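The chain below stands alone and is given as C-alpha cells, in the form predicted alone.
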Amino acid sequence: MISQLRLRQRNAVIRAVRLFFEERDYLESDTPLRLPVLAPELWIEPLTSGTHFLQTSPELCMKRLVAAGNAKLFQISPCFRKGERGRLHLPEFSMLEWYRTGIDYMDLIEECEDLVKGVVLECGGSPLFPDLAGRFPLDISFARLTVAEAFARYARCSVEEALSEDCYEEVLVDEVEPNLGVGGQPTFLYDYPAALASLARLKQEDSSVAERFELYCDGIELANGFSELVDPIEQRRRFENERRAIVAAGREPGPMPEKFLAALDDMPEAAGIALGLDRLVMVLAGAASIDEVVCFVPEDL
C-alpha cells in the first residue's frame, strides 16, 4: 500500500497536470474504459472483460473526439495490458493523453517540455518535494537526438542492421535506454523507424522514418507522442499488417476498429501523445520503483 507521503506527492503532481491544460485551454476527457474493440498492436497485449477489452490506451476514442471538433483535449485514466510486471510496469497503470489540432510532432516535443517544467515549478516549492528543484532546474535543455543517432553513439549496430536482424527492441532496451536521459538531462529521441510507428504519420523528406518522439528521464521512458496519420486508406493498410503480426505471434487479433477509421474522415492534422503518469510520479519523487507510487500493486489484493 502507498505511504501517505507518496500519495500526497502523487496528488500534487496531478493537480500540477491538471492546472497545466487547463491554463492552456485544454478541455479534459472521459472516455469508456471497457471497449468492443481495440487498435491492433503486436506489442501490447489487451486484458478482456466479458465480450469485451480493457482499454489499453484511450487513444482511439479521443482522437475520434478530436475529428469531432474538440481541438484540445486531454485525459487522466487507468490503462491495462496483460502480462506487464516490473520495476516500472503494471498490469494496470494511470495515462495522461492529450491531443491537439493544428501542430506537428515537434510542436509537441516543446509543449511536453513545457508540461515537465510546469509541474517541477508547481512542485518543486513544496515540501513535499524537497530536492526536486536541484535534480531537476527549471533552466535545463531537454536533449533532443535521432534514433539513427542514438544507435550510432551506444548501440552494437546500425537501426538497419538491428531491423534487419530483428533485435531492434533487444538493443534498444539493453544499449541505448539507459544512456537517455541520464545526469539530469531529460531526453527526447525521435524519427523512429517506419517499421515502428503503425499510427504515426511520415516524415515528408525522409520517409523511411516516422515523426514520432519518445521522452526518457534518467533512462525510463515516459511518453511516447507523434504526428497524427490521418489517411484512413493508409492506417486501415497498417492495421491489416499488425493483424496479420499478431496471428503469426499466434493470437487473435480482435475485430478492425471501423468506427475509428470512418472518424479519420474528419480528422485534421494533430499530434498526440501517451505519458505514463505513474512513472512521472515516480521520477519526481526520486522513487526506487512504480510500486511506490500507486495505491495498491496487484500482490496487495
Second form
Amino acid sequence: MISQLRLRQRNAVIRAVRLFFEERDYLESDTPLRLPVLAPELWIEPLTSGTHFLQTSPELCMKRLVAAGNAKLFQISPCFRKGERGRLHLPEFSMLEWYRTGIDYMDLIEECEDLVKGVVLECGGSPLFPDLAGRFPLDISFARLTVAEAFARYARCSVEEALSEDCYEEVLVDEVEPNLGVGGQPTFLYDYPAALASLARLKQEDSSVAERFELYCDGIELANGFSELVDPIEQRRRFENERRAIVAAGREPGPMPEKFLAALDDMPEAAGIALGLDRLVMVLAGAASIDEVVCFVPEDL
Amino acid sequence: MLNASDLRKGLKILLDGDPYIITKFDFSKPGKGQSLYKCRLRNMINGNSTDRTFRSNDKFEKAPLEERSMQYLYSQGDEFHFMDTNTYEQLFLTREQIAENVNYLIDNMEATVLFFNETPIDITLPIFVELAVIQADPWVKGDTSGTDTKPVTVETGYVLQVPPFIEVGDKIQIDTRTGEYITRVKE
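What would the structure be for the form predicted together with the partner chain, rather than the form predicted alone?
Everything in the complex follows now, all chains and molecules, and the chain you saw is the first one.
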C-alpha cells in the first residue's frame, strides 16, 4: 500500500498536470473504460470485462472526440494490459493522454517539455519534493536525439541492423535506454522506423521514419507521441496488417474499429501523446519502482 | 510447458539440458514493442550464473527435480553417504556438492536431498542445528580486553565466533544459512 508521503506527492503531481491543461484551455474528457472494439496491436494483450474489453488506451475514443471538433483534449484514465508486471509495469496503470489539432509532433515535443517543466516548477516549491529543483534544472532544454542517432551513439549495431536481425527490443532496452535522460536532462527520442508506428504519420521528406517520439527520464520511458495518421485508407491497411500478425501469433484479433475509421474522415491534422502518469510521479518523487507510487499493486489486494 | 509470462524469481526451469533456478527477474517492454523477460539463472549442478533474455513466445519445461528426506550416515574420503529413511536405499554426494554444509553435518542428521533426473545434486539442512563445542578458550570473568566474542571449535571442526561465556561441552545452536551462532542450548 502507498505511503502517506507518496500519496501526497502523487496528488501534487496530478494537481499540477490538471493546472497545466486548464491554463492552456484544454477540455478534460472521460471516455468509457469498457469497449467493444480496440485498436489491433500485436504486442498489447487486452483484458476482458464481460462481453467487452478493458481499454488498453483511450486513443480511439479521444480521437473520435477530436474529429468531432474538440481541438484540445486531455484525459487521465486507467488502462489495462494483460501480463505486464515489473519495476515499471502494472497490468492496471494511469495514463495521461492529450491531443491538439493544427500541430505536428515537433510542436508536441515542445508542449510535452513545457508540461514536465510546469509540473517540476509547481511541485518543486513544495516541501513534499525537497530535492526536485536540484534534480531537474529548469534552465536546461531537454535533449533531442533521433532513433538512428541514438543507436549509432550507444548500440553495437544500427537501428536497421537491429530490425533486420530481429533484436531491436533487446538492443534498445540493454544498450540505448539506460543512456537516455540521465544526469537531470530528459531526452526526446524521435523519428522512429516506419514499421514501429501503427497510428503515426510517416515523415513527408523521408517515408522510412514515422513522426513519432518518446520521452525518457533516468532511462525510463515516460511518454509516446506522434503526428496523427488521418488517412482512413492507410489506417485500415495498417490495422489489417496488425490483425494478420495477431493471427500469426496464435491470438484472436478483435473486430475492426469501423466507427473510428469512419471518424478519421473528419479528423483534422493533429498530434497526440500518451504519458505514463505513475511513472512521472515515480521519477519526480525519486521512487525506485512504480509499486511505490500507486495506492495498491495487484499483489496487495 | 511454461510460457515466458510464467517466469519469476525462484522458478526452476530446464535449460540446455540442465536445471536452473531464476535468481533475478525483470520484465521490460519498450513502447509499442514486445515484452522481454530478463533473467539471471544459476545452474543448480555447477553453481554458475548466466544472464538470459527471453521473449513472450519462448517456451520452457520445469526442471525435473525431486526432494527426498534422508539421513546422513558417514563420510569416507570425499564421499558423504546418506540413507533414504523410507526405502533404506543408500547413496552419496561429493564434498563439492555438500559445500559449506560440511560445517554442520553430524551422524544421523536429517537432510533434504535434491535429485535431478534421479541423480542427487544438492542437500538442504535444517535451518537450525545444535552442535557441541569441543575447543574453547576459558572465560576470564572481569575480562576488560573489550572483545565481546571469541572463537570456538564445534564437533564438526567448524570454527565460529561466540559470546565469551561459551565453554567446552556446551551445545550451541547455529543458523545453517549464515553459519552464525544463535544461542546456547540448555541441556
